[in-house]
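Next up: just one chain, as structure tokens, the form predicted on its own.
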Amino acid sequence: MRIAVLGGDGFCGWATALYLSRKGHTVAIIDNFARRLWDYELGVQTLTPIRPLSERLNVWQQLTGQTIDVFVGDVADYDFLSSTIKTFQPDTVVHFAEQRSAPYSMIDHKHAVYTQVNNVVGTLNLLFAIRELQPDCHIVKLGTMGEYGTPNIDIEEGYITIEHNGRKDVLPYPKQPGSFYHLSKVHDSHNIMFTCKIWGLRATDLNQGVVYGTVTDEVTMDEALINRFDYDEVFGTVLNRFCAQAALGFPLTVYGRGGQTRGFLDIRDTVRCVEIACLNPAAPGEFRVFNQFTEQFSVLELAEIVKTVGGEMGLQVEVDHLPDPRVEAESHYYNAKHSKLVDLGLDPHMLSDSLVDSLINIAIRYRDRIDPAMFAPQVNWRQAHNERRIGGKAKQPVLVKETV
């Protein structure tokens, strides 16, 4: 297949592009390197040293003989995106090219607006380009489990059967997003569903949980191919932060009571889920939703797991509780269905199989790059404006223009 990976220089996109290339597909990466610019803006760096994309791809070609095409530009620029779709003519587009951090979207007005415009307009551009230039192309869109929020009922996969006043219908599952980022994802889902209905496009929405791990078979082939490990409080994940803190002997910082529960999956399962969606495309006019995660954990459960495993490895690990800077329920019901991808062949990896080699050992290996100042929460979701602190000094957030 000819598969275009939008955002292929980022965490999920990079692993996916290499995986699909190694499987024999013709792959193109479309990216404007905005993810690298956001690190510069915030004064942070990924724990693992990431090489320039051109160097990464040169090493990949030397190791495998596989060439991955690169188109540098912004999906929010319709002329660029439509020209790229026309040139590459993909059978499938895997869409990762969005600002994906909830805390980033909550810094202030500019970051909220940027997130919504970048994400929603970029997806609209893709929908129009596919309709006009490649109408049979299958869109595989990265959604998020955060669209659902934390309802007090079971979370279904995209749709729910409702009986009301003696009548029955199957309707989109109610959305209760908790940030401007998650709201942008809801808007995406509505726009994609609408265009599938009126234009006959085909799309799969992968409502993904929190992804952990740096290791896939492809990125372990050479140091130059290593993937991101974000542990800062804006783009990092809670599990990455715990592992970085454990590597330095810092207390694991749990927000509030730690009852916040989410779905999690290994990066190896992310790439496999994308492949499954590509090989089993939606029908014309179909907008389907897969909940993409393998296990559920609360924040406190993750902290206790890292504490136990870290202790067995000889690390000094304690747990500390901080006031929660987010507006969220710190204890809630959470039971989300996630059977469709398993039915199509997903054989999940478990956190217990990945925590040491793909997380803690990576944190230990690169712990000289860890900046403890990045552990503390600096974005308060109750405020309309936040200051970023770098090197102990307050710094006003500066929105980096998304150009190369």
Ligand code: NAD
Given for the second form:
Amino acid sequence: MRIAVLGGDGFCGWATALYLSRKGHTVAIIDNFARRLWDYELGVQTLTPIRPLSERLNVWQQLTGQTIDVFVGDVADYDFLSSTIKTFQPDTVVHFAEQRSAPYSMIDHKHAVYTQVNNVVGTLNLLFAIRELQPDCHIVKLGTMGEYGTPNIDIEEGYITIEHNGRKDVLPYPKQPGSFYHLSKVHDSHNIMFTCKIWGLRATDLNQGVVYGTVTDEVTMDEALINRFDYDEVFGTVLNRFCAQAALGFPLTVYGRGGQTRGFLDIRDTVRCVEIACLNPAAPGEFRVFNQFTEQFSVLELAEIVKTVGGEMGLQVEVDHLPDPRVEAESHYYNAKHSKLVDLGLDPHMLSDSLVDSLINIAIRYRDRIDPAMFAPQVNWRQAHNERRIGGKAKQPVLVKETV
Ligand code: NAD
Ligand code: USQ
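Now that we've seen the form predicted on its own, could you pull up the form predicted in complex with the named molecule?
Everything in the complex follows now, all chains and molecules, and the chain you saw is the first one.
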């Protein structure tokens, strides 16, 4: 297949592009390096030293003989995106190219607006470009489990059957997102569903849980291919952060009571799930939703697991409870269905098999690069305007898009 990976320089996109290339697909990466700029803006860096994209791809070609085309530009720029689609003519587009941090979207007004414009306009552009230039192309879009929030009933895969006043229908599952970022994903889902209905586009929304780890078979082929491992308070996800904290002997930053429960998956399952979606495309006019995670844990359960396993490895791990900077339920019912990808062939990796090699050992290996100032949460959902403190000084983040 000809597969365009939008956001292919990012964490999920890089691992996916290499995986699909190694499987023999013709892959193109489309990215504007916004993610690298957000690191500069916030004064943070990935734990692992990632190389420039051109260097990564040269090494990939030398190792495998496979070429991955690159189109550098902004998906939210319609002329750029449509000319890229016209040139590459993909059978499938995998769309990762969004601002994906909930805390980033909650910094202040500018960051909320930027997140929603970047994400919603980028996806709208893709829908229009596919309709105009490549209408049979299958869109595989990265959504999030956070679109559903934490309702007090079971979470279904995209749709729920409702009986009301004696009548019955299958309706989109209700959405209760918890940040301006998560809201952008809901807006995307509605736009994609609408265009499948009116134009007959074919799309799969992968409502992905929190991804952990950094190791895939491809990125370990050479140090130059290493993937991101974010641990800072804005882009670092909870398990990566706990492992970086454990590696440095800092208490684990559990927000509130830690009863917040989420779906999680290994990065190796992300790439496999995307492959499964590509190989089993939605039908024309179909808007399909898969819940993409493998296990669910509460934040406190994760902290206890890291404490136990870290302790067995000789690390001193303590668990701290900080006031929750987010507005979220700190204990709640959570039971989300996730059988559709398994039915199509996903053989999940379990955290118990990944924690040491894909997380704790990586954190230990690069622990000299860890800056503990990045551990404290500084973006508070209750404030409309947040200042972040870097190196002891208050710093008002400057939106990179405005300064570049
Ligand atoms: P990431 O920030 O590492 O990668 C996103 C990539 O998209 C970056 O390389 C960035 O430069 C690029 N990008 C962003 N906006 C762009 C634009 N307008 N034009 C061109 N390129 C642009 O994020 P990630 O962790 O790889 O997440 C990828 C996708 O998966 C996101 O849509 C995210 O919402 C979703 N997702 C991620 C997780 C997770 O835990 N990482 C979980 C669920 C869903
Ligand atoms: N948390 C802590 N301590 C920390 C960091 C986080 O207790 O140091 C808690 C948060 O309060 C939250 C939970 O851990 O309850 C998850 O937070 P997270 O930062 O790991 O993940 P989240 O903000 O939900 O976002 C991440 C990705 C996002 C993706 C989402 C999937 O950044 O792109 O959409 O996971 S989901 O959570 O299913 O919506």
